[in-house]
Structure formats: structure tokens, C-alpha cells
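Just one chain follows, in the form predicted alone, and it is written as C-alpha cells.
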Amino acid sequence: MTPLDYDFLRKCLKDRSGLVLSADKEYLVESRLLPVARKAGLANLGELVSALKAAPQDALMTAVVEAMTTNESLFFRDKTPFEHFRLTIMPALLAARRASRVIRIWCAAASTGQEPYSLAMSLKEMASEIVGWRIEIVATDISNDVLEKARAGLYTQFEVQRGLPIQLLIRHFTQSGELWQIAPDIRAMVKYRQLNLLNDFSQLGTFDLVFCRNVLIYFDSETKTDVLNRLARVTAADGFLVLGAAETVVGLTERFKMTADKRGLYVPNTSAPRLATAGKPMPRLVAVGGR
């Protein structure tokens, strides 16, 4: 691979997913896309860069893209943000929600859907406070693949030995060969859905709690604002923003305040000046269902 085609390869990447890699990553892009090319039948780098030029729209560009995202992902990954989940962010919505009884949850980078299968797990052992409340769960990531692996809810057993507690394994889960599959009624409080954080999300709709983890940091500080601010536009009033733990909205945007005391937690800044949207505002939706 020549410095020009990894220039190419970089630019195709930040142009198309907001991933920014350094210079020095060369080997990584070659240990991910030589299989990528293989399949494809080309013998090298240089012939699928010159492939991608030719046809920079077909199924090849997104198998690349798809091969340089980072899927990694666990059970209740960090712990804090579930714990904010079940102790701050539910009572919150639980009592600002009464009247319409609906909440809408946003899981922005999905994944193998470790992430909303952990949210929708402890909204099952909160049984009892959420009877007749309708909780939607829409998870979404950019690659086709790690979604419909999420669909299935089929683990190995090392992905479910990594923060999964034991009682909830045996609870929620399965034994299906050597994978374990978790229970139907799980999967169906999870609506997968196909998205790139870089293009317009405004369908979606509002969500009183929006997740958005361990993205960010791949994109550089102009991406990085620009999607915080359209998550702003998507985020109720008087909802929160979960973030990773190595990311923040500050020198970013003020359109989120942190969460005193509560790492990686923001709301809305409702004293930041509104930002222009385009077209009329987003109806609030309140479907519920799941794949």
C-alpha cells in the first residue's frame, strides 16, 4: 500500500464514518481490509483502492467501512451508566413521564447489542414500577452486520462471561449449542435500525434518554460537535445523555451540561441559544416494537 492509497483510504473513512486515523496506522488498515480485498478478488491494497475509485458507491466501499469500525462491546460495559440508568435517569423519567406513561430510549452506537440488551434487561427487573408504561428501545449502528448478530441475541460464551452477572444469564438466557441466545421476549423490547451518526437522524423522532458510548472518540472535534448538537435537537427538554467514559461535551458544545457527580451524564442546557433546524419541528413518536 503507497502513502497515496492510504491517504485515500483515510479520507474515504473520515468522509464516510467520521473515523479519523493517524498516519501510523497502516498496519491496522492492512490487518482489516486484505481479508476485505481477498473476498473481493483482489490481490492487494493498491487493486482495492483502485476497485473503490471505480466504483466508490457499490457494496465493496461499505465492506470497508464496515471492517474498520470497532464493534467492541460488553454486558453493563463500565458499570457507572447503569447504575445512573437504574438509580438517576429512570426514577427521573418515571416521574416526569406520568401522564403519558411512554419513554423512548436511544441506543446511537449499538453494536452486537450487548449495550440496549443490558438497558432492556434492567428495565425487566424493575417490573413491578413500570407495569402499563410503554418503553421503546431503538438501537442503531452503521454496520448491517453487527446489527443482525444483535437481532439474533446469539453469545459465545466468553461475550457472556464479560459483565453479565451470573443471575441474569440464567434468567434471560439460553443454551443453544456452544452460543447462548437471549430470551425472545428480551429481543423484542429492542427495534434495530441501520444509521450513520454523520447523516440526518432527525426521523427518529425525541428520546427522553439517549446513549451514545465509545463513539465519539474515533471522530475529530468538528464531528464531534456537529453530532452532539443534532443529538441536542433529538434529546427531550428535561431528558440525559449518557457518554463513554473517556469522552465529554465540553470545548464541544453547550447545548449539554454535565450531570453534577455523575461521570459521563448530561442533560440539555435549556439556557444555550437554540440552533436552527430545518422544516418543522420532530413529532414526538411513541411506537413501540422491536426486531
Second form
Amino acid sequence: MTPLDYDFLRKCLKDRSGLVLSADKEYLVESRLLPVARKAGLANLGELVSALKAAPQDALMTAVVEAMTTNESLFFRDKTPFEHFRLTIMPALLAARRASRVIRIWCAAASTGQEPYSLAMSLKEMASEIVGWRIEIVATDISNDVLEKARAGLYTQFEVQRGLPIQLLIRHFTQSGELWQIAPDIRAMVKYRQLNLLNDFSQLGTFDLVFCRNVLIYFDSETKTDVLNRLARVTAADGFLVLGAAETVVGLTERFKMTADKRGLYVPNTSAPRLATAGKPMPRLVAVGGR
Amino acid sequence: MKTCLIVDDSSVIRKVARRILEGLEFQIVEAENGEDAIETCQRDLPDAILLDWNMPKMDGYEFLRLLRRLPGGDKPKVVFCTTENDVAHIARALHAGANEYIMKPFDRDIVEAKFQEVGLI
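Next up, can you give the form predicted in complex with its partner chain of this protein, since the form predicted alone came first?
So here's everything in the complex, that chain up top.
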């Protein structure tokens, strides 16, 4: 791959997914994209770049973006956000939404489904507190491939052993040959759809909780600010935002503020001037495709 | 430094587990069957036990049953580590008092995650 080929790929990835690759990430691009090139019958990355230049809207470009943006996911990854969910977020929302009994949650970078399913399992564990409630989990990702895996809910033995307590495994999974499949009632709690965070997502409606973890780290500052500001528009004024351990809003936006002693948990900053929203107010509930 | 008793009749598995757990700063004691492991625990209870299921002399299930009857035997965190990967075995182990369950084959990440899960790390 020539330096010009690499620059071309960097620009494509930045434009289409927001992914920012530094000059020293050539090895990563080669390791992820060589299999894509070979699958398409191309000999090397040079030929892949030529094919992309010839047909930039082709499915090959989608495959390139998906290969570069697919990241490992674990059940109950980092633990702390799920403790916040159980001990802070849900008690607050159950009190605040007592009248409507509706809570909407968005996993904005759902990958292969471990995060939304971890939230769904956590909700199952508090079943007695949410009888009669409608709790919707919308899970999105840029990659159709990972969403397909998420919908199937099938995981390898290695995947179910990382982060998932054994009691939850035997309670919510069944063995399917060498794989483990998450129970239909948990799968039914999550609605998946493909979404690129660089595009408008206001059609999803307003959420009481947004999990947007380990995706902003791949964006440059300008893109981070843009995404955070648009997240603020779809987060209820008394809602919550959860970011990854290496992510923050500090220096990027004033629309969210940190919560004391709760790493990674943010709330809308109601004292910040509201951003102008185009058109009419956003609907509280919307129909969402997928499962 | 916390102690971990590795109970497995395979010297290869004990060696692999020792390397992983020493990397996680555990002091290691080994036993190759349930009988030896119970004798070890009668002398000195470890903080953690990584336990195989199928072993000669006394299997992991019987060892766990006896362990939990020893004075202070409810204290060690027991993590099964076995090729018995079906739900019935897992449920039986939890019922007998296991704290966690690792299905072989395993790697460092899995051992670390399971030991974290039960508060050993």
C-alpha cells in the first residue's frame, strides 16, 4: 500500500464513519482490510483502493467501513456503567416516569449486542420493580454485519465467559451446539437498526438514557462535539448519558455535565443555552424498525 | 498476597493455570485430586480454589461438598474449571456451592474476569 493509498483510505473512513486514523495505524488498516480485499477477489490493498476509487458507493466501501469499525464487545463491559444503571439511573427514572411508566434507552454503538443484552438482563433481574412498565431498548450500530450477529444472539463459549456471571449464563442462555444463544424474551427486549452516528438521528425520538460507549474515542474533536451536541437534543432533560471509560464531555460540549463520584455518567446541563432545533419538537415515542 | 489452590489431575493444566494466576499475583498451591486438596484445606484454607471436575480418587463435586463442611470452609471462593460444559453440570456445581465456573478451554482474560466477578481481584 502506497502512502497515497493509505491517505485515500483514511479520508474515506473519516468521511463515512468519523473514524480518525493516525499516520501510524497502517498496520491496523492492513490487518483489517486484507481479508476484505481477498474476499472481493483482489490481490492486495492497492487493488482494493483502485476498486474503491472506481465505484465509491459500492458494497465494497460498506465492507471496508464495517471491517474498520467493528470492535470487540463484552457482556457487562467495565462493570461500573451497569452499576450506575442499576443503582442510580433506574431508581431515578422509575421515580421520574411514575406517571407514564415508559422508559426509552438507546445503545448508540451496540456492536454484536452484548451491551444492550446486558441492560436487558439487568432489567430482568429487577422484574418485580418494573411490572406494568414499557421499557424500550433501541440498539444501533454502523455495521450491518455486527447487527446481524446481535439479532441472532449467538455467542461462542469464549464470549459468554468474559464479563457474564455464570448465574446469568444459565438463567438467560441455552446451548446451541458449540454456541450459546440468549433467550428469546431477552432478545425481544432489544430493537436493532443500522445507524451512522455522523448522520441525523433525531428520527429516533427522545431517550431517557443513552449509552454511547467507546465510539467517540475514534472521532476527532470536532466530530465528538457535533455528536455530543446532537445527543443532547435527543436526551430527556432529566435523562442520562453514559460514555466509555476513556471518554469525556469536558472541553467538547457544555450540553452535558459530569455527575459527582460517578465516572462515565453524565446528565444534561439544563443551565446551558438550548441548541436550536430545526422544525417541530421531537416525538417522545417513535416506531423503530428491526427486532 | 492471596493464595489459590489449583486442583487438577493434569499437570499441563496446573502449569498453565499457575502461570496465569501468578501473573495475577496469587501465591499458588497445587493438588492433583480431591483427596489431596481436602488434606491441604484441612491444614490451611486458601483464598481461592480453581477446581477441576473429573479427577481420580475424589472428583471436584465431592471435594466441594466436603470443603463447605469444614470449619471456615465457606470462605474460599471456588471457581470450577472443567470440560463439563453443559447447563446441568453448571447448575449442579452452583448448587453445591461453587462461586463461578470456567469452561475449558480458557485463557488469561477469562480467568481474570471470573476472579474479578467473585471479588478476588
